[in-house]
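There is one chain below, alone, in structure tokens, taken in the form predicted on its own.
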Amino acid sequence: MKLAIYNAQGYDKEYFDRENLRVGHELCYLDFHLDADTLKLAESCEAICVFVNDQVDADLLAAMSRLGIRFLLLRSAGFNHVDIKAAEAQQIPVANVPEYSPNAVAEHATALILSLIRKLARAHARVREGNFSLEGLMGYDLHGKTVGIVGTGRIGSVMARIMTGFGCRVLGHDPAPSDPCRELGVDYVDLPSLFRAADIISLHCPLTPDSLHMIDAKAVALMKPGVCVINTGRGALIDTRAIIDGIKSGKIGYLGLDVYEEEEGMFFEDCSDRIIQDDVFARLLTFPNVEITGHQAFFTREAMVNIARITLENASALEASGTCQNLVLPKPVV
């Protein structure tokens, strides 16, 4: 099969070429965005493939089905950058990466949560300067707190085991309870309920129209003074503005994030020598008691080697039959 594999970094080169060593399809690397104008480049292939920060709307599917573009590759598990409905009625299957590595994300969580209570961040810059100076880093044992996991699948799940292993308490919210989660001793509440008790919130929830902006005014409100709350799932699952306004009454006490609503078009690139146009998120990045990762809980050497693994197994399963393991709706017309 040939691929155009859109918004490729160096490392998704890398690690697709090695994993394609085992199933020789032709992989096409193109480093730039898909959208109307590139998806032209893409004529003579079969399958597209593209990451979270690659929107593909109903437009941009109908042009797909007009080229004869047969599949969507998502080198992601989240696929709400995608008009599914869209694609079924294009008939275009698409496929996802929907366990890469749960540990990952759910390590990512904990270090952040980490580096905010103990104030690492602050600790290195002071110490880099000769400032061995205690006062202001006082912080907190993660021991005997309450943690609340929004979403307890695959990486909430990792994410309880980590918690109960600090000796925390661990409340849980999710549609689906997790029968390991409940075997680890996780209370099952509601939302309202876990924002109340929680000391510490971590979010792992996909992004649906229920989930959008799960933490807004009201959820703030129901929260515990000096809340941590961290965010690796999707950034809309945060009303940033209300987050903002949270921190600085005091009620928001530290804010972890590795995603944000807007971050089309900022992370995944090297900003560095341009001005940062986004008036909320250049707020964010003034508090001391922030601190924002670029989409980076991903980020192993670990979800590489399965996301290119995967996502080529997908294409292969495809070719094969129209159809594969990690199919998203719609199902195929086979």
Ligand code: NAI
Contents of the next structure:
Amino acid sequence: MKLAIYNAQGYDKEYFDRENLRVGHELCYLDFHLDADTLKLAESCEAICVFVNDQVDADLLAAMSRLGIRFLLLRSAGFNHVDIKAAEAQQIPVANVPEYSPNAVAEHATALILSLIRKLARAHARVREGNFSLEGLMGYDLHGKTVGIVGTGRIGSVMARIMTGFGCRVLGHDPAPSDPCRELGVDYVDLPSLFRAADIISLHCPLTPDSLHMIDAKAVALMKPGVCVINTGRGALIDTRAIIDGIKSGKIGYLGLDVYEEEEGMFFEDCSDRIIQDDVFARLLTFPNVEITGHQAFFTREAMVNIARITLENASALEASGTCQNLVLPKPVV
Ligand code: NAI
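Would you mind giving the form predicted together with the ligand, to go alongside the form predicted on its own above?
Below is the entire complex, every chain and molecule, led by the chain shown above.
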């Protein structure tokens, strides 16, 4: 199958080329975003492949259908950037990579927690300046703390296992609690109870209309003073202005973000020569107790191998049978 791979970075090319040796699809790499104009370049392709930073809305899907594009392949687990209902209406099957490395994301969330509570970024900057004073660098033990995990699916359950290994008490909140997590000792509670009890809160649920801004001013008000909040899920799980108010008041002790609600057009790009226009993001960068990474939690060698392999397997299955085991279906209306 001929596949247009949008927003292809050097690392995408490396891993897709390597995995494609086994399956032999025709891969056309495009190093820019998918939009109404760039879509025309995929005219002769049967499938389009996008990452999380391309918004695929109803208009774009209609244009794809007119162009004869048969399939949409996501090289991500999350699919909140695609209008799945519109894809179904256009009869364009959408396939994702539901599990490529839950370890990668959970380990990154853990790295953010440790870096924040042990002030590693500040310590590193000081030592480089020849300043070996410990003033202001006191941290706290993770052992014995209460960690609240919101969403205990693939990534959240790995996170629960890691946090249990540190000797933490783990609270979970999930509309579909997991038996393996329960066996691990995770106590499931409602969201307000989790916010009230947790020393550290880590978000691992998808972004849906229900979870949009699940951390807002009301949620922040419930939290323990000095709480550490980690978001490696999706940016808009947090109302950024509300959490900034929480940091300014001292309620939020630490904030670790790998995702940001307005990350589109900024993350995954080298913007170092540009002036940041987003004042809310610029404010976040001023706090000593905030650490931000640019959506890199997934980014390990192991995850890249799996993303490339599973995306190409999805392409092969769709080409052969019109369907595949990783189809993303619209949520049934209840
Ligand atoms: P998953 O589908 O295995 O687990 C998600 C869990 O969240 C499920 O158990 C579900 O029942 C639960 N859930 C749904 N709505 C909820 C709500 N309102 N409150 C609490 N729990 C809720 O997904 P997985 O693989 O664990 O990924 C989780 C999210 O992590 C993805 O949706 C994606 O947004 C994000 N992600 C971020 C990456 C990064 O690089 N930063 C990489 C991969 C995923």
